[in-house]
Amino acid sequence: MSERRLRTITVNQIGYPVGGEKIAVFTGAGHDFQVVDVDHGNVVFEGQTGTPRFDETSGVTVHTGDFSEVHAVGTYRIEQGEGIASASFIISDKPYHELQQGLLKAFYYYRCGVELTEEYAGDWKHKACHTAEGIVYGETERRLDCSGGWHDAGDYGKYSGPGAKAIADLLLAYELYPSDFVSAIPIPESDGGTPDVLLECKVELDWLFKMQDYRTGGVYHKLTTLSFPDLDVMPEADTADLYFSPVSATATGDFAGVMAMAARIYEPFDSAYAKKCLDAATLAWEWLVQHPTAPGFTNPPEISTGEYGDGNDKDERYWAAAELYRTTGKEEYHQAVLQLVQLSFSKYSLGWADMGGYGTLAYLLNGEDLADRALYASLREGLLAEAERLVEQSRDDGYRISLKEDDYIWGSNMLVMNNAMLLVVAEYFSGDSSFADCALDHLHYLMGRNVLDISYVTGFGDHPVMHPHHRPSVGDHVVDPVPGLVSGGPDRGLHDEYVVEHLQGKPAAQCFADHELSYSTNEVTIYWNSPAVFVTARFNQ
């Protein structure tokens, strides 16, 4: 792959809403710039950038240009001197509609156990995969149906906890912004009645039912082969035995939380399905009650696939109790919330390992009248304080996002989008639009306003990720990768061989390689896509 010359003017490569702030970030010299109407060639705005300053996390000197005065719908680019220009971008009422549709359609491409037909998958079609029964680890004679759901990431494993986080983000997006999910994606199940986002989530929910041990209510932690297949192996060619890894408290808590949530969301569309979800959630809760000190999950000796280990299950139990209380109104769950919230875990995190934020959102969304008033006030105040902290960190960053140098970890773009999601929620509870403004800056970063001038979403923007660590995108021999996938982003820890060889000494925000071998910076997963769907939905209002 040839080295691409980075542009010195970076923008959101999709565009900007008509109203609100419009900022470009410059790294070159000179302060004058022009906004040019691409279709007509005329200059519509002239401005000057602000004072340059060195941005440590990106390793460059930056200055910003504000062109918020441009309101007319159209296609534009920013120019600065001879031959210096940004990507072209649109200004429109809903610039992110197609992006949201693409981020959501990605979940269809992640589907397991079914054929992806050309009608819906286009060039990225493939045959049905992973249809054989899985072996329950430690019970070699016991085999169970395990087909369906979504592949988790660039590999073909399926994981209960991360799957629950992805569903939760999508269901919350639908709950808060239902009007943004009217358009069909489309997917095979599209029926013009139930929104496609709920039909797609049902694919993963139906698989999660299969991960619950009906004998006990506990939930198997994950379903994978013993080891990862080679990088160019298509899903249908991955025929090694699948194993249900042992039940874990974290998986069971996540399952109980997301099933209780689903019971509430699906009730208007399918009451029988909603009851099935609630029954499964209740059974999982009973397992949690009976196993108060279950150990954290670790991979069995023979299994080397992604572990998703998590030694603290208090946050998952908190989420489960809060969702069950919100869905059923039963005091026993409220009492569990009041007890669990006193324990040590993050009450505002939205990551797969720290799910406490989902418990807090469930409790707050249930309303003050049904809450313990003191706890409601405390959680709301804490959430807004966390959002204020993110706003303050963003003000210190050259590209206006809330990541500090140490936050450029494996999957840093998940932090970018999770933080943006929390900021959007803070706006929802406070009515303070400055939180949403900061969240939008995070979306701008994801879509190209970053030091690498790259859109971290395949198929979107004029310089998107092209070579993700994603087996179908590698093995299908199609030039373009599967579209709509969010890449992991810069990882200053350099956790794979490719970046160790190529990125030594780079600043944190530049520790990224658009290369299929870089699993620590350029892999993709369902739970990086899901918060991005939530955030784009907010800005498609």
Ligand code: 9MR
Contents of the next structure:
Amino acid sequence: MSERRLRTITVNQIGYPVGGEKIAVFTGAGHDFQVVDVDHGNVVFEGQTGTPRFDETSGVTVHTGDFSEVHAVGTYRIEQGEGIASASFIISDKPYHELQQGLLKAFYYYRCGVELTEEYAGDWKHKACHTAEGIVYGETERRLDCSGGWHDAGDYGKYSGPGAKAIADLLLAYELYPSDFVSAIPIPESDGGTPDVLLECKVELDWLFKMQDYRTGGVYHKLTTLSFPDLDVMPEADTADLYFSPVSATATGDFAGVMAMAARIYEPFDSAYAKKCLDAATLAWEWLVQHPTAPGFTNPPEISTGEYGDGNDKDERYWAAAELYRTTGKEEYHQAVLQLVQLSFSKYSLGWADMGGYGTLAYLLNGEDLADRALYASLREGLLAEAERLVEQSRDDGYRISLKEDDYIWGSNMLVMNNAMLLVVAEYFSGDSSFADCALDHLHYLMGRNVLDISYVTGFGDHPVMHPHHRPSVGDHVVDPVPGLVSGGPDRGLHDEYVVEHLQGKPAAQCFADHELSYSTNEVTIYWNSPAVFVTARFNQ
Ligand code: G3I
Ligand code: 9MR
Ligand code: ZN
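Would you generate the structure of this protein in the form predicted in complex with the ligand, following the form predicted on its own above?
All chains and molecules follow, beginning with the one already shown.
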């Protein structure tokens, strides 16, 4: 990682919406600051920062400067005399339009099994990859088509549960904010009719169908080579055999949930496809009913790729039941929700392992009239209480986000965006815009208002991540990484050799290395991008 002098004034490197709060975070000594119009060179606002305080998670003393009074659309910079300046940023009605498009376009770059053509991928084009049939682990004679979908991350594995989370975020974003998905990305399938977000999700759904064992309804946990290929291997050069790992209850629950959701959302565009989704969801549900208890997935001995282990499958079952109820209205699924909701798991989490939040959202979005009144009220109340807790935690944080010190885990940026998503949903159900303000603070953090003055999205902001642990970006010899990818972010657990060597003793929010070897802090995944699409969609309203 090249050493770079950190700026002492950090901002969202994209910018701020015209209305609402605009805050920069300062770490230097001076308190007076000016907002300068970059195009005209004049000072448009002068202010003073507030009382400094030490922020433990970031390890710096911070103070904030409020320039919410600047309302004119334009490009600005914050300055504090000679040589001290922030990144330049815009103030506009929809500052995050391109960002949202870029975050969504990332899924095209993650595509597997097809050529990424110059027309759509530019310099990041590559040949079709992973087109051979996969071997069903433990059934050497059985080979099945497994092409398509999205690569999971910086590796080329394809994992059913994480894929379902990514689709769920994108479909929820579309469901709540359809007007933000009108412009073409574009992708090869763009037809001006079906929104691109649905066409892109169909790529992953089409692959997910192949992960279901039609004989039983169970869903294979993942599809990967036995071990990870080297870091500079392009997708089309990764030709080792692919294996379907065994069926798991978590994958099957996620599959049922996302397919039931897709059945509802694709119905107006393609009812035959919607029926196919619902049939697959129903079959998966039958597997779950027949396997009321199942051990958590662990890698077979020969397989060392991502495990995505998760010992609790109640949350995935709950999500499946809630989506099936919402889509079909059938009482059996309602009864299943009422039973599952009593079990022990988080009802508000949106992580790849903890999918209970999606069940709760499905139940609430279905409306009070079709719900058990008491359960509806308690889930709604619980959601708002959780959001309120996030707001309070954010008040205590120097960079105004809800992560506490021990929340800086592998993929902490997923937590940043998941929490923002929950806040946005709380606004949706309560109409209380203070939840949205707090969610926006989380986006500001992601885009540069953080102790490392870095935009965690490749290709966006004036100091973005440049060296993600992403095999195509390492192997393609193009200087810039594939754009629009959300990096995992600081992980205080120091889970790879590179950070163990370089980041000992750093405060939590500084446990990040923009280095391709740091897979535990600087990898990218589809399910870190997807909640960011949801959040930006809200702020493009
Ligand atoms: O939840 C616990 C928390 O309670 C505890 O306080 C904390 C302390 O470290 O750990 C938390 O668990 C972490 C877990 O992620 C949370 O989701 C584990 O430490 C951490 O090791 C685990 O990391 C996962 C990582 O794989 C290693 O298993 C990431 O979530 C997961 O996103 C990542 O996924 C990989 C795939 O395996 C392969 N493909 C790339 C992908 C991204 O790196
Ligand atoms: O590249 C792999 C990455 O996608 C995974 O998230 C990570 C953790 O499972 O592992 C990476 O592979 C590394 C392996 O675990 C250890 N040797 C170095 C590999 C990176 O090239
Ligand atoms: Zn591939």
